[in-house]
Amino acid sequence: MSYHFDTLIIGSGIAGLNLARKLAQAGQSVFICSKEAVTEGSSKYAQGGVAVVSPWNPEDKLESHIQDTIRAGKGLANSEVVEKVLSSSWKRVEEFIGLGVDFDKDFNLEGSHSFKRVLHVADATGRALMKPLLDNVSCNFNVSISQGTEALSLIKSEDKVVGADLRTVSGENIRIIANNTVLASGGFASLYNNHTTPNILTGDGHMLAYDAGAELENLEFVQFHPTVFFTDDKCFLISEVVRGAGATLKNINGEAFMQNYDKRAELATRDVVSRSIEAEMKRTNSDFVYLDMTCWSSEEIEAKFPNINHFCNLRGFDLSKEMLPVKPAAHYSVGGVKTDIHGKTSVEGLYALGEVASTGLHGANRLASNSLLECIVMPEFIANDILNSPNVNEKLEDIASNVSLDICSSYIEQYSYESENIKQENLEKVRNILSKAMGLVRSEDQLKEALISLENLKDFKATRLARLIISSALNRKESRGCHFREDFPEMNEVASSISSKQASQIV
């Protein structure tokens, strides 16, 4: 069955639902598509803030932003998008305003900032911004919303993406015919045995965008979150605020070591300080780390950091008087989908936003907060990019019968419970291999081998696309922001941006 829209949407994140509401009000028509419920995403476990200079702060300057950006992505960030997302970034927080978000009016402070510059909603700020979208498209005529829908493939006509294949939850397939397809499907850190986001997130967008021709770029650059609290039943994030309000990282020993790592200590960024816990944990022959909040009561505590707290407590930790167990995880995806400033893919008609995408904001390592803020600026540039688009009221209802269209997938997958299982065994051998050969510190031994091992794996999309993770990190013969090789533990001056084709070329 065919369905025609003016864009679709893959992904129900902040992202992907500020995009949708920017549209819908402009009159388009939108078909929002979410793997899951559109509430679970990573976006509602955001604990961390949006970073804006702002009017509130006269003390800091848009400069300074720049440059802490600038100076995390180690050189490969694009300093014409830094200037313009982060120029556009109050605007848009005043937008978030507007729509009821009640920011906290202290400013934190996080890692790698040069100032107290991260707005926060205590310690669900991605919570805070998901209600007024969700309430806001969910009352829009012009949004349709299919939730437990995968998608499955783009579809293509001549050289244009113009919509996807869909299934449905009940094992129903549709299409959806698009003037746009926007990808805001989130990254791929569930890839990992340990990370910090929903299960889903297994790049499943970064795929669908590889098959459609568009091309990726600098997939090894995964950034681990420093401290991760272990339980029985999920790993829980605890956000890098905690540390930029004063809380410290101790050994098993009691003694605080983050100072003989990194002289700005708990407040390096989470590159060094997630290598710095591996190294504490081998020297000390421990599992784990302590992050210490005992320094403040528990009342404290609790006003400053009421969902973790909560979450805690439950588990028997009363923080005020014991040190929590912590470790690094994966975390977030730096590289993608490769886009300019409006979020063009090299693909026409493909769009992608957020988390699956590169737009060169963070180079090789993001700075603290500047997700979020990426998922509020860069919807207005692709809202505008789609809205002034010459073709922007033309009409794709003929299209199925009258042009030739080409799936863009290698496989298209019958749906069965076999099938399901058959992908999550292979889901679990893939986090294996790439736990093992992509952690903090990386070799040749170990990537090669890890290559070697996925060449005995079912060809899925998220073995595709280990591959690729993969033979990007051994095309990256250096070190530099989130990618760490000890074979080659220098940073390499005019090393550049490596592509999926380049990985290619390996797998």
Ligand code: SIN
Given for the second form:
Amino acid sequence: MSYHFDTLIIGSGIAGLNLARKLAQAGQSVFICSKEAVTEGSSKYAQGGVAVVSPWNPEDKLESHIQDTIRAGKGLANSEVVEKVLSSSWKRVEEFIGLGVDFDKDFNLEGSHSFKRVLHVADATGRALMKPLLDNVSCNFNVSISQGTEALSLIKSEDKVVGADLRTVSGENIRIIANNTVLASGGFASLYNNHTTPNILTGDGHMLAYDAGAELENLEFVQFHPTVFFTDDKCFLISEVVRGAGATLKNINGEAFMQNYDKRAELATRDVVSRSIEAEMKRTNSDFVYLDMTCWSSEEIEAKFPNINHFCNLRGFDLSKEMLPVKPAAHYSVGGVKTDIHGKTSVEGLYALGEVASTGLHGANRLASNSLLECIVMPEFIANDILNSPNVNEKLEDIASNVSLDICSSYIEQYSYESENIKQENLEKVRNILSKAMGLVRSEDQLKEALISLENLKDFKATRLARLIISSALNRKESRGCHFREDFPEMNEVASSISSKQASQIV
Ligand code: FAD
Ligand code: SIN
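Starting from the form predicted alone above, please write out the structure of the form predicted together with this ligand.
So here's everything in the complex, that chain up top.
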């Protein structure tokens, strides 16, 4: 079956829903698909909040947020993009206040921010932002949402992306023809064994874009979150705002150690804290460190971090009395599908938004809580671009029957029970390979070995994306932001410019 919409959005996180809301309000017909339940994605789990300079916080200044973001990006953030995104951030937050989000009036502190500027709703900010967006789009007749519907490949007519082929959970294939196609499909941290993100986030959107000829960049910059509590069934993130409020990291002997690694201690950038934890675990021959919150009473912990407290209580931890074992896990894909400030990729008709995109805001490392910010700001720029485009009212009906449509996939995944099992087994192998070679510390030997191992795997999207990520890490013969090479431990401008040109090729 084939259907027509003005805009197809692949992904129903905060980025995708927020764009759908804006386009539908302007009268556009929008089709949203999400791989699983409409609420499942990183957005729902976001804890710390949205980094924003606000009139509620007069001592903070926009210029300071800009500088902090650029500093974290280690020379690769695009200052024009940083300025544009950050300077419209409060306006976009006000929209959410208008939608009924009741932000707390105090601000959290996270690593490498010069001020307390993380606006939040307790420690469950993502959920609080998702709810009004979902309410809004599900009541709008211009929006159709299809849950449990996976985008398999983009389709092109001549050089323009004109929609996608999707498969529903019941195995039905559908084709959406659209004037604009937007990838809002999240990151790829779930290509690692240990990750903070929902299992489904394996970078499908990155490969959809790549197969359609769009440029990807900076895939080697995978951000690890330093403090993740590992339970039998889940990696549960313990927000950085906990450290921002005063919790300390201790080794298995109960000694604070971060000062030994960086003078900013617990509030150094995430790459530094994560690598320090890994080094301390190695030094003390342990596979975890502790996060110590015993400086607070249980009432204080409940008041500050109810969501975290609840999760840990259910697993038998009284955080006011005992320290919590934590270690780093893959968390955020800093690079992605290259876009301009309007979210446009290098292929006509295709936009990318949210974590899948590489807008230039983050450079080589994302400043904490700048991601939700990007998800609430960028939809405005994309919506304006779409609505002001000269062909906004063009209809693509005739394209549906056009025999010259290209399906952008070098590997068409046939659906069957067996093939799903094979795909899952393959994914587990990819996870093992990537986790070993693309951890916090990388080296040429390990990266090359990983590429060879991947050659023996089936040619699924995950395998191919892993090859791209590893190739990018291999090409960047320097250490910068969250990419650390033990064989090239310093930043190197010449190496950086060479690798930026090579990054997105499968080798
Ligand atoms: P997501 O919310 O991840 O949504 C991706 C969507 O794409 C999903 O709907 C999924 O089903 C869909 N999808 C994927 N592939 C396909 C496919 N093939 N076909 C159809 N649909 C597909 N950032 C902050 O700024 N502040 C925080 O406090 C914060 N806390 C975080 C805490 C946790 C535990 C995690 C995991 C992340 C956190 N982040 C935080 C990061 C932030 O939440 C994410 O970067 C952001 O929510 C990404 O939103 P998104 O809309 O781009 O993607
Ligand atoms: C956190 O709350 O620590 C996550 C924040 C982020 O990833 O930006």
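Residue numbers count along the first chain shown, from 1. All values reported here derive from a predicted model rather than from experimental measurement. What we label the rigid core is the largest C-alpha set whose atoms superpose within 1.5 Å from one form to the other.
Core-superposed comparison between these two forms: the C-alpha position of residue 493 differs by no less than 2 Å.
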